[in-house]
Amino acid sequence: MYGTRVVVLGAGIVGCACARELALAGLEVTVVDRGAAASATTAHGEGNVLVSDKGPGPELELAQLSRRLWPQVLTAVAERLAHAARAVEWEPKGGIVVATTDAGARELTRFAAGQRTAGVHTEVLDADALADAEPYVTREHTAALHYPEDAQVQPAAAAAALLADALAAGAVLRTDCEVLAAVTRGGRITGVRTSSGLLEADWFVNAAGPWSGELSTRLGAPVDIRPRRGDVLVTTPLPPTVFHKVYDADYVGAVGSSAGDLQTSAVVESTRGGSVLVGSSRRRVGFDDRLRPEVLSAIAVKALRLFPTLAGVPVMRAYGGFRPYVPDHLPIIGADPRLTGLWHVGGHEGAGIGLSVGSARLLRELMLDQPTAMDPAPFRVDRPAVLGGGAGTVVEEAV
């Protein structure tokens, strides 16, 4: 495949690890975004790498591969780009899950005998274990789960890490570039007309994460993606308080839920700066990207349930993001049956930074048709949730 061109459009973390391992292959690689490299979804997200939140099925699966290299890709990185390597703060910390009501404690044990059978490691842990290993949490818990396998990254570090190594295996990154019409002929995608000009290539890849719904209608193959918003509060830096990713055992439900209304459940971690982030909320309210104060207190409230000992610390900022969300809360990975030449990689909602990684190893393994790491059918684009609701239809641009 030595001298195939692919423009890969979106440089967030799954646009970047697409670049890396596209690069790698041998192909020729351009990196498109119409702003700065993960400077939107990626620059806003936690870093997680979790397989506690997963039930059995193809993500938890997608979870699991990307669990397995990550470590194997930072490895690689190490190898020829030392610092970069570093900054990701690759953090194998683990995860707790916390119940605070019988219901909450039989969904949780429900719901992690699911996950054993498909391979995640758990561990029960009793009010004295919990103690020894979350001094601060609360006391008025009913069950508490340790998934040793989650892990935690710097999100933007992690991104510019994987671009910086697709840029030294040849890929070129091209910025302030905003892509406007697909060009066709045939049924096929040929270039993309962009802010800077015309570019043309055998494949593009549409890696925009939350605006993969909006450039795939420019492109002329609508998918349904959208953004769901999501909120986050930074405390002030803090002597050790944190030292797992805690959160309620309510936070499973708000992932898998497709409501539109505001849910929130108390995501509660740290960062090697002694910050420690508070998450979550999940509402789907388009771009507007305003902070709405009723929303960041009642962050606060259900994290001050599972860490009382945060009552007091002061919030130096909030920040929130846009994740892709699709109907069915699977990501997106494959062909466009519609428009040859065009693959999607997308929809990852709030779990992109850590199915990164799998995603890119998946579509790579699909564009060379080579055997791949686990069954991408799930993924496909031609199911129900993506291209329903009269997404559908292909215009062809004159050259």
The other form holds:
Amino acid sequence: MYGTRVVVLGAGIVGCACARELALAGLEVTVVDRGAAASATTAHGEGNVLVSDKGPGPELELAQLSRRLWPQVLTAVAERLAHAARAVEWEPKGGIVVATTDAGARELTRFAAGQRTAGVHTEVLDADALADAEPYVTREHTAALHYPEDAQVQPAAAAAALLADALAAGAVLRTDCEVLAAVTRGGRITGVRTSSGLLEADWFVNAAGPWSGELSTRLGAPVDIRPRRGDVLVTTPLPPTVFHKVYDADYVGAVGSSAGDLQTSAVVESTRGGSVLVGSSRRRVGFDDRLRPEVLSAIAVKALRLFPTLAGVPVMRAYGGFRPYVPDHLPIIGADPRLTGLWHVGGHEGAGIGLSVGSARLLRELMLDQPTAMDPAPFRVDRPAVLGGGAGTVVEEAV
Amino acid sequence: MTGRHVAVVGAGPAGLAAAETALSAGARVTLIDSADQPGGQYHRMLPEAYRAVRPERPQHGWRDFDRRRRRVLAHPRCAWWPETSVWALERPDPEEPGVPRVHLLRGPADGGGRRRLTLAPDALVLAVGAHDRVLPFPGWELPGVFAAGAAQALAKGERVVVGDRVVIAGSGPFLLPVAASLLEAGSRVLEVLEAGTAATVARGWSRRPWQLAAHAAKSGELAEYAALLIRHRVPYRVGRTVVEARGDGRIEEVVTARLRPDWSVVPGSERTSPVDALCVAHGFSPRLELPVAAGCALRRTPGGEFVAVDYDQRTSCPGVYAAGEITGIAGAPAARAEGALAGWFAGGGDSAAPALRPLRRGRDRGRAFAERLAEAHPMGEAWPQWLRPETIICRCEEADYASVCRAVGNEASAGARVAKLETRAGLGPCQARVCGPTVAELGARLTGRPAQRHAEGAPTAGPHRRPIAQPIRLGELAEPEPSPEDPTAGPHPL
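What's the form predicted together with the partner chain like, now that we've got the form predicted alone?
Full complex below, order starting with the chain above.
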């Protein structure tokens, strides 16, 4: 494949992971971003590498593949770029899901039973075990489960490490470069016009995260990826208080829901700096980035239900980001059926950090006609939720 | 009575003047300040309990201020909310233009009983002022090194002296009132060091002398400070600064050096002197988080970024006015004039009122003054030469110069937000209020990439973006959102 030119559109974590896979496979890779690398959705999330929030199905399978790949990828990066790999702050801290109602407990137990059949490690924690694992969590719980496979990274550093590895393997980065339109010849994309000139290549990968919908429209092959806003609160640094990623059982329901109005569920975890990150919310409000105190308030209410002792802790900042959301809640990984040479990787909603390395692996295998690590068919571009009637609304929302 | 409700944030010279003219225009006013008394940094007062016999002694223009304070606070249409901080401004839906809703916390910041309140005013005047800009240098994190404004606040507000043998260093005329406050409070000021060279300062101040004459009040004030320094035999040296602070767990000595016009050090000019405190200020940083949260456009000047305002102090945001140091560093007289204009228009006052003419004149003189201030005291380009790899850049997170250089010098992590997350510079409790401008400047220099371009819909990474403008406890945040206060109601009982 030496000499095949690929342009990856978007230098978020997914674009960086794709650039790395393709550059290491010997392709000539250029990564393009309209801003700086890893600065948008990637730098505004929590850095989740989770299996606990997914029920049996293709997304869980992709999560398991990615969870296996992360340590391998980071070890490989560390051999070349020790500092960049260290900055990723890989922490296989495990997740704990806590139910606080009887209905929640029943649902969590049922959900975990399904996950176990799909090979997810989970263990039931009784009250004492939970108190040992998380001494400050509420005593008012009805069930708790431990997921030892859940991990966390510092997401911007993770993207930077993948990108640095790609650059070390010969990839080229072009920032402040906005894609305006496609250049096509005979149903094939041969180039993109950008704010800094024409870029020609054999393949183009749309990895623009929540802007994938708008970008694909500019390229003339719209896919229905929309923004879904989330907010995170950050406390002042504390002595160790939260030891795992702890979330309430409602989170699983929120991840899989499609409601446009506000949904919140508590996700609480510490960072290496000592701050506690408190999430999460889901709202479909386009790219509206205004602060909404009632959303932050709803997040705080749910978080205090899990950790009542945090009531006196000051929140020193809040940040929000836009998740790339597909109406059927499945990522998109594959070739565009309408425009030869165009590929899409995206729509991971809130799981893109974790799923990036698995998605990039699948993309590389599909592009190079290699045997795939899992069945990629569920993620194909050619499905109603992606190409269906919704595609028109992407344009509207983006305007 | 116009029936309009004007919320004024900040009760310093600008905010107090705004409240006064908004009241004269017939509006109802809610005046908000985080301190327990009006006055801001300029007219900082001792707490009621420690009030001296003549509290006005270390004060300039005290009488006018006192009269205005009494008039405003006693006015039946004014609600005065001390110890109240704005923790968020909520911009309205772009479809229904309106003034941002003001989210407040009322009560002492360290107390447990703060209440959440909201205001939905017809107009908002932002007069939140500025804080010291302090450049990093080796040892600036040592106890005993103070931002000059903080040292002055201690002297003025609590009669606490920061030390016995104090050096004041930095740039700009503000060093003089700081020296005066410390001398009044009983400190020995060893020397005042202006980093700008004699030629630069003189060029800035001697150009267009008629402007200086027109700004007589401010020049007179500076002349008084100068006289005070002479009386106390405090040397005022230009073209010299502190390039290092040393000490074992606390400042014990400073290394000063002669500077070239670009603030690079003249080799061999270093001198060591024992001190027990050092006060530094390299100009001011306007407090821009609330204007940015409101959505106000900024303007870039050689002296930094400020809120852009029109002839009537309107910002780009409908119904939002700005006055004082956030529109340009020009001192108290200009802030008062700007505040008076902002309050009048926010309150629905007539734009043909004859009293506006002298106010506008005063404001324009203030702006001319600000311009020459920037010309006379430009920041030298070469100040990063004072830094060493291990010099702390962000005091909260102890991020050093080497780590900042490494992050922004690496193509993959050069994005402002990425570098911030990696070095942690700016992520600590001060939320980049101190190191933010420094890191932004170092980043721009090291990458050759100016401020980050804002892509539509992409989260902004500006150094002034702090959607949570003041820390709020999770428990306070979890309280149900209060409905907007009735502005006619008097001060809220705690």
